[in-house]
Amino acid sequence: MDVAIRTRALTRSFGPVRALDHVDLEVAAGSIFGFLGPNGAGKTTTIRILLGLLEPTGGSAEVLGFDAARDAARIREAAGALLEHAGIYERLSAEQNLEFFGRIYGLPARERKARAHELLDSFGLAAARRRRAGTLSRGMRQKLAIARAMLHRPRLLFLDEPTAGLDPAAGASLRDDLLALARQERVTVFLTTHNLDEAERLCDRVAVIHRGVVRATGSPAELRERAGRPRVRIRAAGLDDALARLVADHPDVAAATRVEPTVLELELRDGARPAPIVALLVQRGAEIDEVRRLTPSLEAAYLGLVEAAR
């Protein structure tokens, strides 16, 4: 597997905080990375540490094959990142900011200007872009940052929390053109956010963060199988109570709730099946119309890791 990023016990410590501890991550080349965690618990200082802006306490960080510490500036030439600001210059246009950073990273006239209308194609900006950015909406100036991070062609992009502050339907917006770039470009993104249908939507892998320390990696599915007990819902025709409270009393049974007078929802306990319950049903006289394992979501997987770091 081809590695964009890799660290190693990386830590930093901000006087007696430690904002970071023991830190391993890796992200392949190519995929969406998603960095989760509540608000303070080091997101942005990794994403800081990676780009060669902060230097770390302790332990290593690997960054498109150079040394976070050592080699700052030839990283940050391969990669583009939206960090806590847009970059963008209100009183210039859309196409005119895309010009001033193209001049910045040395493209030539004619890629700058073929490069910033595929960008502004691709962004959904085309019609806007003889608009000072300062008149378009919080969704379309964000299209547009993303634009500029993407200008150069980077091989890595760092998004910090990329639909913060939007509404619904910007952020969605912003989440499916990002999709498709990303994957036309075959760009590695790590993404930082707290937004759980964001990351379940985008990412291949998910690492979760608090307080400075990794609780989880893994893909959206497998952090999904963590979050708790298998739960499995049966609708059954003849559902009694005290059919029900039969089924509650199994020994494989964690749980039982009757959501409906035919339908009971059970969490099981570890490493039990519902094959038993169902074979109880039967012989009871009830008539099996379902038997649908329930999927956890995201969000449980990510609050009980938070609240088991609590």
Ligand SMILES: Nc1ncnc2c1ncn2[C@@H]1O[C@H](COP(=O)(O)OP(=O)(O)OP(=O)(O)O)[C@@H](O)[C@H]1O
Contents of the next structure:
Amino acid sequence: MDVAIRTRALTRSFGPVRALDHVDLEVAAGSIFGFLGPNGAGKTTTIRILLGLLEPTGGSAEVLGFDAARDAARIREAAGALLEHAGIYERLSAEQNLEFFGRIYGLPARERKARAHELLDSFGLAAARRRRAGTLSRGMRQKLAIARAMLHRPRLLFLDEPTAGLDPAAGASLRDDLLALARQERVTVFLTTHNLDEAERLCDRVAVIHRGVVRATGSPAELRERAGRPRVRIRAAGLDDALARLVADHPDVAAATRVEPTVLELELRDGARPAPIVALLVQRGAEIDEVRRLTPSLEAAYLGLVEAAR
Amino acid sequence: MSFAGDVRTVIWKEWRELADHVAGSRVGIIGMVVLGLYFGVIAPYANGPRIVASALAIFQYPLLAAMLSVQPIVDSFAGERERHTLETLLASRLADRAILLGKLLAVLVATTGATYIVYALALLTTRLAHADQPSATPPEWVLLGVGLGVLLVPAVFAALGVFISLRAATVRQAAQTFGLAIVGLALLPVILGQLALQLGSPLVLRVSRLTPVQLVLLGAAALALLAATFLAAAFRRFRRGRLNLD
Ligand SMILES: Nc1ncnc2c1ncn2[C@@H]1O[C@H](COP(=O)(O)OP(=O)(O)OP(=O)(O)O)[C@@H](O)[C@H]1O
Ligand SMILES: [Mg+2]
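Switch over from the form predicted on its own to the form predicted in complex with this ligand, please.
Everything in the complex follows now, all chains and molecules, and the chain you saw is the first one.
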């Protein structure tokens, strides 16, 4: 595996506050990595360290083969970033904001213009391109900032809460863009988000951080599976409390609840299958309408991890 | 993407922001026009050649340039911090020195350039309005003094201002600290003068024997040294990983 980002025991304290505590991360090149965690967990701090904007107090980080403490200039050269604040110059026009960064990254004048046009178009900002950026709405500024991060076609994109403030359509279109970048151009994307649905749809791998400690890493599917025991929902006629108690006492069942008169929800023990339970119910005269496996959501997994850490 | 190119890129951005800032406030535009008219036309017209051709000019025009530089220079870093653009700027590939030098030169070139234009206007006004007076053409040492002073006094201001602005949380705080620092700086020649008078009459004697041109050059050297000191301090203070980002 080609690794774009690797941290080892990365630690950062602010006085008594341990913002990061021995964080180990590995992000594959060309993948989309989601960094999840509650407010104050240490996500932004991590991005700052990876870009050399903040010195770690311990451990090390390597980004695109460069050490983040010693060679951060090389990292910044190759990366694009949307940080916690959009970082838009409100006194410049939308277009000038892009032009400034085009100049910084040495795009020739013609390419700069073309690329700015293309991005403003694709973000629906074409009509606003001459407007002073200070007069744009929050979501428009956010889009402009994402366009700015992508402008010079970096190999690595850091996006701190990219969809914050975007309308649902813009969020969806950004997700499509990011997926295309990763799949077609092998761009590595390191993003943070509070939108777990988004993380699930977008990310190849996620890590959950809480109070500076990484609590879990894996694909969204892995995290979901790890989080909850398999659950089964059975809809049947002829259920009663006695039958529910009988099912609850079955050795394969960890818990059973009659959530509606005709609906029973089961939590199975590890490795158990629903068939024997269904057979038991049929044998006791219940008429089964539907048996459905409930997959735990990433949100449930996330909440479980964060709760467990409290 | 040479170093000089990066400095130019920063200047490009700073000037566009500055233009918007000045153009955005009526007070800003009127203030600039009034200052320009006063020092370029009204003062030399009303007060005669001494405005441009005496030692007064060596104080007046450099001070004008320095005054013009204060607002943009205290804004240089503190303003980016306050408006939340500093972190994004620092996350770019621009080198620390290119950012610092670009910001400093953007202010210096603008204020020094504008003041040279105003002085040229004042010379023209004097020539037209007071052609009959023998002192209408400034002596060499005044021209040299104005030329160097208009460059070096704002250079001292800019280097000191950048140094202060780097650490300040807000523009207001930067302005306050800068004001105090300038008062301290203005006391420096007074104290040194007192000291020189008390300590050594030979030194005073030697200085008093200098020609005006030599005196101007001496002053310029002192200013250059001061500016270089502040600039070096600013470079040392600018450590990306240690800067307060918000
Ligand atoms: N410059 C600083 N000085 C002191 N403490 C800081 C500083 N920056 C961050 N912290 C602390 O470090 C911890 C992690 O902050 P960080 O901004 O990385 O969180 P986050 O995961 O990005 O949160 P959010 O989801 O709210 O953006 C918090 O406790 C925060 O208060
Ligand atoms: Mg954050």
